[in-house]
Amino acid sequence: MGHLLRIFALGMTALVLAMLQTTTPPYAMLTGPIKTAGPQSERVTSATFAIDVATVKQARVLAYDQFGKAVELDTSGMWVVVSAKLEGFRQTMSVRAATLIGASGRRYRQSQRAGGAPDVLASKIVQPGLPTTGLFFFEIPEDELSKMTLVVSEQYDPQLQDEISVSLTPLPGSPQDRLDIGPDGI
């Protein structure tokens, strides 16, 4: 009888360990970003920062002045320019990582080609209690415009850090042919 009891206990132990192994989340999920999501119409707030998306503009050409010279950037797809306000809560931070997820689910990082444009948020520092406004620039295919989500964090692929997703409202009508970026944004 004692022999059967040991076999039963060993079998139950193996069953419990197998259940624990299959129900334990993978390491990447345990150490992944701390996600917060919301719509464009609301302020989306995480534990460390908040974002208010003001406007989303689409254009075939970006135009701005850089060091007194006119710059025009065209693209084979479409420029998407997101105007936003960021506010940090606990410490000085930079929000360098911005990704736009298109209708297909593909991810587009902010365009480095527009790095010289005025008011680029990726080049700014966010101080606690001092809202910072600026622009994110993306180049995406035109068929991705029907449904977009902006994902913002301090760095790409954050681990155990806040990441905010904002569902962007689709824009009515056709995109602009040219979008002029002034010293204070759009």
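Please read these numbers as outputs of a predicted model, since none were measured by experiment. Numbering follows the first chain given and starts at 1. If you superpose the two forms and keep the largest set of C-alpha atoms that fall within 1.5 Å, you have the rigid core. What changes on going to the form predicted together with the partner chain:
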The other form holds:
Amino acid sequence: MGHLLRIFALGMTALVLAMLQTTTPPYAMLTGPIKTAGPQSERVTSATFAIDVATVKQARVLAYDQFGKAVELDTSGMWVVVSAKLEGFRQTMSVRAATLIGASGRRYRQSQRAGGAPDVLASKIVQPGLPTTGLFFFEIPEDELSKMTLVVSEQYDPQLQDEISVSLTPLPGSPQDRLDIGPDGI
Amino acid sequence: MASDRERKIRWLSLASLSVLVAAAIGINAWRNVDEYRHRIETDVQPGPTEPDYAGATWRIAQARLIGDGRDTEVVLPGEMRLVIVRLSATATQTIGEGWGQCEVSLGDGTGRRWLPLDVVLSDDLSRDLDPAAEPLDGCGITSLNPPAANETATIEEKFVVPASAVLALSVTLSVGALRPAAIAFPLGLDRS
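Pass me the form predicted together with the partner chain as well; I've looked at the form predicted alone already.
Then the entire complex follows, led off by the chain already shown.
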């Protein structure tokens, strides 16, 4: 009888431990981003910042002036340029991390090749009470364009910080061959 | 068969395990809380007197509002304004590394907080505003070479703020070793 009780107790202990292990959220989830999502047609607001996506354009060649010299950037895929307005609420911050999730679910970070373009949002400082406009630049394969989501946060892989996802409206028509970026954006 | 003594030791070991686990969690949590407290400013001592803090007596030497065309001819677009704050600190003792992780910020009493511009932009603005004068260092750089006892240092920080917040602005200063303790002064700027 004593042996049976011990085996039962051991079995119950193993069961409880297995339940605890399987239901414990992973550390990455516990300390992951605080997510907010919304469509492009709306201003999407988190506790620390908000984003308004104004326009999204696609082109095969990007063109802009850098230090008085004309720059043209082509790509084997497609340039996607997102024009947006950011507003910070609590503290001076920057929104350095922007990722575009394509139709396949693959994630594309901002292109560093267009880092010298005018009005790059990722290099701007967002001051509370002073909304800032600018551009995010991505290079993605053409077959990813049918469904895209923009994900922005202060830095990549945020922990216990706000992360905003914006479902982008599908782009109408065919992409333009060349997109000129002026001092005031697109 | 285990003796009574062995059985007692076994149960004592099991019981002590729970105490040890609780103690380990407690110590770890205490360390994390202590580390977090050294990053926030919750114990803010307001001015406008000249408080002793971090081995020095502090006061506002100058606060300028730029961008509305009054202090200089510069007019900044829309709500954007530039605030330049100079703080004067007279060391009352040897400071050494006591000003490490020095932070200066502006707040408007509603929870909004503005951080200073970076060193490069701040120096560029100083040269634009007064080409003849050498730009003053901010708190971070001054902390590497603080004033000796009874000497005075002036630090300067620049902030970009909305015009609507100017009236309510106060400056807060803290150093890593003394946080969450900090000192604050109202700027007393007039935007009319």
